[in-house]
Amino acid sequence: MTDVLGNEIFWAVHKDLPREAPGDDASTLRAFAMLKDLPAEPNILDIGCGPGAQTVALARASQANIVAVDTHQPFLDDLVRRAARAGVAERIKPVNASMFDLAFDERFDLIWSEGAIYIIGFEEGLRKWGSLLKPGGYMAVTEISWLKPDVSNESARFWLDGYPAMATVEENLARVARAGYQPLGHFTLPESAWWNLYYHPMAERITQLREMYRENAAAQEILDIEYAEIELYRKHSNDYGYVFYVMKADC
């Protein structure tokens, strides 16, 4: 009963979020803006696309075509209305699929991925995705990592239970080398990220729900463990961070 509660809320917490993971436009196009010798027509795969917040931006500063995927049709479903909005829905096209079973007959210029990696794990996900990439192909992905070496007990008792794999940047810059990639940039999340598309908006939507569930205690406690996550972040935000990766497949 409370595994099943607790997807309930969990999809009400994040039902409808401008963003599904920390993240912004202008963070989205500094990524982009690495990659200099992309195609005029960019084939592009967007792994764990969610609503699709950096799908519709990549489309709207390229000429790309993108498949974007996920397996939470809501989000395909919402893709799919920004696309529209913006114009650039014939560029798009939504897939519900896993990241971990990717079957495609066509090669990409370029796999995206933001604020999802760490599901399938950063270096298996390098490994297993880059054979979807053309040969020299792209890729960039934003993973939470470690911005120091010495962090707060709190954070570090958090991650250790939420994403026991958590690395630091250097070590992840290592991972992005044995999985056959040469770096070609990275660069911090500012904490605007966080805030503004994200956690900003889930605070607002778990007041709403601890309304509606005022009388049901098991939920309450659900509801203040969704409410951790942004506390830590408000006190520790110096310890941890998304870090965009951008990398480019050895040849």
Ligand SMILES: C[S@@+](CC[C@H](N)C(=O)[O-])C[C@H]1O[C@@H](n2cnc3c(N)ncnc32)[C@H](O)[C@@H]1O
Second form
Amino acid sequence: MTDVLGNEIFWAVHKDLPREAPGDDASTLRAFAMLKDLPAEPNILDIGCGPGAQTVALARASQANIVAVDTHQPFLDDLVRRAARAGVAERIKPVNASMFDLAFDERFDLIWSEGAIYIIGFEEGLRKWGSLLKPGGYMAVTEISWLKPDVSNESARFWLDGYPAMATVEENLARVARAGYQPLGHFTLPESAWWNLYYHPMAERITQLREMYRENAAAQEILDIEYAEIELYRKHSNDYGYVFYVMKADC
Ligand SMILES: C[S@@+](CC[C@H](N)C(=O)[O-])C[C@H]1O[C@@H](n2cnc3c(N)ncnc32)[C@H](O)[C@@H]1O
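Could you please show the structure of the form predicted in complex with the named molecule, as a counterpart to the form predicted on its own just displayed?
Then the entire complex follows, led off by the chain already shown.
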């Protein structure tokens, strides 16, 4: 298996999916509704925005101006197209920059990040990104979390390998407090938010790629690994889920 082939297949699997992580507009809007005293035209920073399903949902639900950050230019290009179709392009500014190294002239009323804070690490992201917030600003992020203390061996093995820092909801709430935020609420995304806009389209794409790479054993092996994540969730969705954590900076 080569890195080049792995990379090629990863992006082929992830090209043009409706979302790049579990999520749906209803969950985005439910979390947004928890923010009670945002200004009428808040400025929002959406970190790891991907193709921007949540960016567009936030822009449509508010009069916000949104800076949307990602390092994968094709996702930002997709976001621009989606925003134009939704009639909100003039309020969304795509920026190709890394979440590890963000610097802006403005500070934000709200930082949003769906399915991306794991890249920098949950607590590290909360601490580091906090400096980009106005005093008392809000943060809303989704993070894959253990939903119970005793999970199946299969789930534990898979995620200990893929994301060893994955924690329970209680542990994440403790991290929220340690990082200097007051938790405003949290909820687990419904299972449909994994399937409808993410795993179902991804499984369909994997089937097409299996056919395309039918003579290539290394490619089939990579596709097996991608598919294993989907099958694991099918069997063990009680063990783990994506959780929205909504919070307010202490100062
Ligand atoms: C799992 S996807 C989630 C995308 C989107 N928020 C969604 O829910 O559809 C994670 C995103 O983080 C982006 N990403 C990866 N490394 C990054 C970095 N260092 N800085 C900013 N974005 C990054 C990826 O390109 C991808 O779009």
